[in-house]
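Form predicted alone, single chain, as structure tokens, below.
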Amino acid sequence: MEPYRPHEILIEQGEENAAVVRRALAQLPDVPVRIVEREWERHTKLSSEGDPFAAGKRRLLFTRQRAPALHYCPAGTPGLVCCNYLVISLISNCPMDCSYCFLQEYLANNPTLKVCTNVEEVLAAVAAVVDRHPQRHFRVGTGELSDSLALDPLLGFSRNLVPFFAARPNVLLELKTKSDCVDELLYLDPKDRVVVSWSLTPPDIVDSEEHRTAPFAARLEAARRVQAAGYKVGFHLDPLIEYPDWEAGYRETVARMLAAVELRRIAWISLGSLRLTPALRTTIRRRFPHTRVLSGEQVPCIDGKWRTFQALRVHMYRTIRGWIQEAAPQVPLYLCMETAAVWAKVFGHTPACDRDVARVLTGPHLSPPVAG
């Protein structure tokens, strides 16, 4: 893919000589700069004219990250089964640009592309909570509000994060990503503390919606490499999308990841299906009038959101979960942000609680995360 160039560079007054803001300097050194004050954003007015959330991706923000570093991934809504993920956000907006981004309308009033200039103090923070709780298992992941590895090879914070989680036997990280950015990772050992996961749609869905990431036989080839190098390797089918000739698709792109790569050494799958709210269903038609993502019979469910039609999206499911189980019913296989009913039509039976479903990702032997 591409590598990332924005079109203006703006550092926190203060934050000047912050070690990821040198690094991004050195790589750009003939980008415009400028220093702003802190929440510079909230006293900018946005054009209305054009694209306004493409606009802020092109422009890049270093500022200190003053939110709590831990919270839980909003897939824990009430009604919905949960597998108690928890969430750092050192980057907020992405790079890349899919048709059916939550971030699009998540984002709406604050799109530029902010990166975290502390983040030693970030997991620090993080180490406080999870260092009280050794008995405790932890499963984190940095891929809420941006792409993981997108922007790795312009910040380098693989080379924070890997060690950091390496060393903690009770936490597992997540590096969730629709890039081939994993050059920096190839020298770090992870010592079975790092799942590099890849979001992967059909390669014709990839081509169309998922516009400025890597092609999908470069993600392959990149989960490849990495197993190489000693990490366990996960897979998202998330959003799963109708569209007329999805089974065939998915067929396909099942087939393909798991040839890709040792079965013994994938650590999770996770299926989901497209889910929008209303809101965000009118900015995709404005921002995308071509998309194929809203061509399929959606219905409002028990959080608001815009799903696939109940019987159908099982029938994805059952399809989809019947070819991964044929070739390697080993594998950890999870819904995600579906309700308990769903979960019974799909797998044959309800899990007692969150607890369960997340001991099929941890192991049996652990308890599952805390937020404090």
Contents of the next structure:
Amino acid sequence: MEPYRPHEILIEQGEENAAVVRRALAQLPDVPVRIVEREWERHTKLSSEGDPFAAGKRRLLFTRQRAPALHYCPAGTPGLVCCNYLVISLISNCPMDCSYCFLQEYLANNPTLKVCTNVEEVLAAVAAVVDRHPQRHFRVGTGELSDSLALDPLLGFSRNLVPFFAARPNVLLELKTKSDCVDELLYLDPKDRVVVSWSLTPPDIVDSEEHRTAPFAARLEAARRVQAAGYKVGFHLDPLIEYPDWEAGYRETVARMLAAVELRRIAWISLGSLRLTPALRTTIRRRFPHTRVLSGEQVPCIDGKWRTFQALRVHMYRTIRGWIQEAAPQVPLYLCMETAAVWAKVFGHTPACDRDVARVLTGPHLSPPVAG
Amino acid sequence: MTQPDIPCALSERVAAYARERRLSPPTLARWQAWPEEDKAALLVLARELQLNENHLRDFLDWLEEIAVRDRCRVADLLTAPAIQQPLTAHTARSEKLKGVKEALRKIRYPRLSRLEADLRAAVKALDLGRQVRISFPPALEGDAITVTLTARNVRELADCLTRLHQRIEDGRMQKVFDLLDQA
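Can you now output the form predicted in complex with its partner chain? The one shown was the form predicted alone.
Every component of the complex follows; first up is the chain already shown.
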């Protein structure tokens, strides 16, 4: 995978000496640097010419995070089964450029790649929440507004995150990635509290749609390496993309995925159909006119997003579930952003409540909750 | 002295059509970016059907998506019998437009269209009469069907219910629900 190299580094005034800034500057000595005022992006008229979203990815802004540290994952949409996932966003926007990425729409008005300079403060705020509720299990991820590991060689956030979560018996951290940037992780002890997970699509989709990500084989090799270093791994067949050869493509994907790692150390596998808002479809058409992701038989669903029509996506879920459960029946499997009706058709039952899903996913990995 | 009648360049003719139908700049730009033969084929269709902005955008979306998926040319798609048949039929323009859009939708959504056709056939086979209507969720998204009964008196209502009950008992109604799940 090509290392990330911005065209320009912007540092919010007063943050010049933050550890993450010094680390990045040392690695990118010849990239132009500018000191900017607080909330620079809000006060700056960015060019709307060409591809502002792509330009934003090449502008790296170090800024203090002032927003609350912990959020519920936005997948918890009314009408859909939710897995009670929490997210921390230390980075906003991503050096990769997948054709289907929701950030193209979500961050259209603030596309600058932003990195938080006060990671210790953010983690202290997280500690204040999770340590106050030792009887509760939390599953937390950093891969919502960016890839969890793609910038790790530059920023080294895993050195903050892994020891922090390794020390907490009631929290499981998920680092979700399409990269192979795992070197930093190999020297840290996750104490079974960190799951490193990969989003996987068939190799030809990786090559044509997931720009600047690690190749399929490199992701699996990275998974093998972190597993050998003591981490649990997870896989997300999400987005599940329907295209003419999807069955052959996903059969190969599942077979290679399950052959690459020790099955008993897989924390979970999720399946989630490609979902696109109408605005995102328009953006994708403009930015990736030759993409294949819009050519499936997608229709508008109850949440306004377009997905493969229900009967076909249920067929896809059932087919893939069958392959996975045949080879790895013990691995927890769940659906992302689906209705209870679809869960019932795929698994034969619907979770009684959202906490059921979360319990199935965290249960095997965290110690029993402390009474309290 | 009048100018000789020189045929305009294709892109000028497309631009002229866009002015005539007040197409938006992004829609025109998308169309103009197509290969010449595809652009020309769509111009013939647009002129014949007098496509406005919304219809034209649907055509651009579907044609681009089919061309990418099936690795074919738009010009070949538009000259295929499935599209030419409704286009050249001796019917009103609105009927032609409806026919061409339906034909193109079948190509764009082959499995969904087939399932919809199978469901229509299964409902017809139930032979429930005109007073019982069965409808499905839009784009078959969801798993509930809607049954509408129309009755002017208790006897008609009882007839409707009896027919429905018979179809439930003999398993034919179950087949309709089962079909909803089959892609």
